[in-house]
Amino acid sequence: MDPYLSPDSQAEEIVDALCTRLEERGGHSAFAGMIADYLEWVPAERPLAAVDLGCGTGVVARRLAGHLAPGSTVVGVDRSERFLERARALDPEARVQWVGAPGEHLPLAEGSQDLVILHTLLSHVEDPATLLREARRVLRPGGQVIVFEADHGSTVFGFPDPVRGRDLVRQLYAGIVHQPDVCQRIPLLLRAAGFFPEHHRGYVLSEAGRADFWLSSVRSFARLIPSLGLLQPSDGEEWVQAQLRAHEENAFFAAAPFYTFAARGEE
């Protein structure tokens, strides 16, 4: 089962691996650049009320607090108190209000927010449609929603046997991503929730030769595979060692598409 569905029920080593990956990923220049790109669509000349829904350790909420005009409010919402513990520790200036709540039932008044961001959240929930309807509820008329997602179903890693490699990667992501193919449904989900799409961007984050962004992912998998039973132990060890060896031998390859969707609530 996707550990992001219920992080607080996971063992400490799993939560630590998830938190480490969230922060390492968020600090990588390519990934941070994608966040910066979609923040260009967020007005910074006037105060806004904004929510980072499914905030995790607060990577996006902290960036958002630094982007918005003085007088703005940023609320980081997550169902995991253990993620929020990390988020609070990483926000010593308390620029963000951290709130523990399920995304389907936000403790926010109807029509109270100007912006809701769902950053790599829809792929890790039972019902994406319900979250988008809840985002629509708390937004003011004409308010903005930004959805950023990885297309986990299209993620690839190099492996000596490509067919077997694809099967192993599919098994890995099936164990940590509840909705690996959600990207292709996001425009339909947005329209069904009462949003009118305005902007869209797509990216491919790939590395060849040596790994940088993806090395953190491999190391995270090395911790999660035995803890979550994502693969048979021998298969998991073989896959991790193949990735690390390829990195050391300058023969690594991995790639995944990422997509951003920005939409307005219909007035």
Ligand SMILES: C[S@@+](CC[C@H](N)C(=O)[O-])C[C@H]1O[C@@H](n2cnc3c(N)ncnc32)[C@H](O)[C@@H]1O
Given for the second form:
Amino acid sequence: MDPYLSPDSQAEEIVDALCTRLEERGGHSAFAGMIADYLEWVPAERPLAAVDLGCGTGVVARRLAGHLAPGSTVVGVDRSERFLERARALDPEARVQWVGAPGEHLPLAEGSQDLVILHTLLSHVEDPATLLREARRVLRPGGQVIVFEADHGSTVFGFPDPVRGRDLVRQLYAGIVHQPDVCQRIPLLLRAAGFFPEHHRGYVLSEAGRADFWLSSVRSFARLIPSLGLLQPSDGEEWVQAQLRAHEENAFFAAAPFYTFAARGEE
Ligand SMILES: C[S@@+](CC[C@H](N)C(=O)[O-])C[C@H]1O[C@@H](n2cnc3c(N)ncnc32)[C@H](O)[C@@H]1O
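Please move on to the form predicted in complex with this ligand, as the form predicted on its own is already shown.
Complete assembly follows, chain above in first position.
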């Protein structure tokens, strides 16, 4: 069961591992670069009203607050009070307004926003279509939506037996991502919610030899495998040790596709 579906009912160890991973990946240059790329599509000359939906610890909302013109508003919405607690602590100047609410029912007026960003949210919800319809409701006519997702269903980690390795990775992601294949549906979901495609970018974040971005992912899996029971204990230990050994021996490999979809509602 994806822990992001009900973060507030998880053990502290799990929430801490998730928050640590969100901040580590958000601070990594490759990941930060993909955020910087899509922020190029967001005008910074005039004030905007923007929402980071499913903001977690606030990686994107803080970036947005730094990017937008003075006089802009940034609202970070998450249904988890425990993530929002971290987000508030990481934003001592309160540049972002942090709001606890489900993304399916936003406490924002119809047509009140210029921009809604959903950054690795849709893969963690029961019904992505409802979230996108709600984003459309709060956007002004012609307002912009940006969806960023990892294609978890295509993520690979090197393993001595590749067939077994693929199966273990599939099990790992099945336990932490409710919709591992959502990327394939995003263009359809955006159109169904009344958005027209505007920009798109795709990336492969891969590392060979030593791990860096993927090392913090392996370390968070090392914490989450036993606490969430993602794999049989002996399989989990074997998989983590194989990844750490490969890193130490300069023989590591992992890769995942990431995609950004930007679209607008009709004027
Ligand atoms: C994978 S995290 C992404 C956090 C942040 N966007 C980032 O990339 O660092 C998903 C976040 O969405 C939140 N979330 C999940 N379902 C939600 C929903 N239906 N409404 C609002 N927030 C939700 C979770 O609490 C979690 O903080």
